[in-house]
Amino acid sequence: MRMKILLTGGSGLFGQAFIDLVEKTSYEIYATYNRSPLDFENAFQIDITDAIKVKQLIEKIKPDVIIHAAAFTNVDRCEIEKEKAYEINAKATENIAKVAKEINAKLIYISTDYVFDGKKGMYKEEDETNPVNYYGVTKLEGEKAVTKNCSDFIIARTSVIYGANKKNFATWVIEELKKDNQIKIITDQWVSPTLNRDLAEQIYKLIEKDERGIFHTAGGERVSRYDFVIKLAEVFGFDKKLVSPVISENMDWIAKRPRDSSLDVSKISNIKAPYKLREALYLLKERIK
């Protein structure tokens, strides 16, 4: 019997990379999407906040593994639309966790570095969580729902996912620098930027090894947003003088951001070593048309 995997959020950055990876294996992959259609045979359009339809779909497919990647990730909008953020990131996760337990499926929950307050950086899996914005609060509630309702689970925390063929921070930078536009990038926020292919490979290895627990599945380097953009400009051959350093106080944000939410990837490195930043950026360059 082929192992069945059901992925929510299949049209997202991680979702697309994971489908591309797993389609070439012996696993049987199914995916859900909401607004962005998926050009994929086993794709189902569904609103993950509809608990009844989600339960029906899961019971119909009977997956061995559920990867729950669908989320409301716009940090500022989460601060404004709190009810929606909670329904998608916390309540829907709780519903999926309960069904996963009922059918005895492993649940992999894609979480975030924003469950931390950013006061120290290089967070390990066992470090205390303390989100500073509502997005982080709802994702942490999702984590709690998973641990409360499932015994066979993985919580995979990641950071600043980027990749080709879908709008994200890296593609925005590339488009602006390609047009020789000046861009302002903050120097005082540190993260662990994660290529979507890297995250997909890490999750795949966790499934292969039937791991359990919390893992920091992120890129292999701690870097400031500014230094990330400078390295990207170097790899793509753009003019670095177009990148203007600013501090976060000058940004017109609604939600507070953690200062240093970088993740320690020592644990996942024993299973699948994350790509170093320059290596990941060259892989990105190969995919950018």
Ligand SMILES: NC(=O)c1ccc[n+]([C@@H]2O[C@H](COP(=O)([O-])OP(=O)(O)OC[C@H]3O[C@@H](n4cnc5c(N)ncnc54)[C@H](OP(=O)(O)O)[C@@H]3O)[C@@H](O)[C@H]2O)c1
Contents of the next structure:
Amino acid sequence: MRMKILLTGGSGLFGQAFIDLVEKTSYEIYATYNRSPLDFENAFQIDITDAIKVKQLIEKIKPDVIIHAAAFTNVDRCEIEKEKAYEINAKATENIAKVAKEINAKLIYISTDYVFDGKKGMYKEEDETNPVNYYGVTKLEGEKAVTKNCSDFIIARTSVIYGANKKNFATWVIEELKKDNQIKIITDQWVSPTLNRDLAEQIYKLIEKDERGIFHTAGGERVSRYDFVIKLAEVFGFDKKLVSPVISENMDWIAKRPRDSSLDVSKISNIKAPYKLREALYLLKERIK
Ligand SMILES: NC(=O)c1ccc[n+]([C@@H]2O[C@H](COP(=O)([O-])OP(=O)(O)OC[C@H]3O[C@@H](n4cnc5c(N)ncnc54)[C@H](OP(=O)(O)O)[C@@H]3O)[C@@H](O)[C@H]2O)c1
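Switch from the form predicted on its own, shown above, to the form predicted in complex with this ligand and output its structure.
Whole complex next, starting from this chain.
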């Protein structure tokens, strides 16, 4: 029997890369989307806040593994639309965790570096969580619902996902630099940028090895946003002088951001080594032309 995987958030940045990867394997993949239709035969439109429909869909498919990646990911909007953020990121996750338990499926919850306050950086899986914005609060509630309701679970925390198939920070930078536009990038925020394909490969390996527990599944290097953009400009051959360094005080963000939410990836490295930043950027370049 082929192993069945059900992925929520199939139309997202991570989801699309995961489908691309798993379609080439022996696993049977089913995916959900909400507002962005997915051109894929095993795709289902569903709003994950509709608990009854979600339960019915899971019970119909009976997956061996559920990867729950759908989320309200706009950090500033989460600060304004708190109720919606809680419904999608916390409540819907609790419902999925309960149904996963009922049907004995493994649950993989894609979480975030924003569960940390950013005072320390290079966070390990067991470090204390303390979110500084509402998005982080709701994703941490999601984590708690998973640990409370399931025994066979993985919480996979990642950081600044980028890729070729959907608008994101990296594609915005590429578009601007291509047009020779000057861009301002902050120097005082550190993250572990993660190529969506890298995250997909890490999650795939975790399934293959039937791992459990918390994993930091992110890119292989801690960098400031500014250094990330400079490296990207080098790999793509853009003029680095177009990138002006600024500090985060100059940004008119609604939500507070952790200063250094970079993730220590030693644990996942024993299972699948994350790509080094330059390597990942070359893979991105191959996809972008
Ligand atoms: N992006 C990052 O930098 C980042 C960093 C750390 C952690 N994460 C986590 O990684 C996971 C994947 O992120 P991503 O960047 O791939 O996401 P994304 O590109 O922002 O896409 C979000 C996904 O969630 C779906 N979704 C949102 N609200 C929904 C609802 N009410 N019902 C059903 N589906 C809904 C969207 O569906 P439609 O588009 O079809 O509406 C889409 O598939 C998320 O759990 C996120 O919290 C992301």
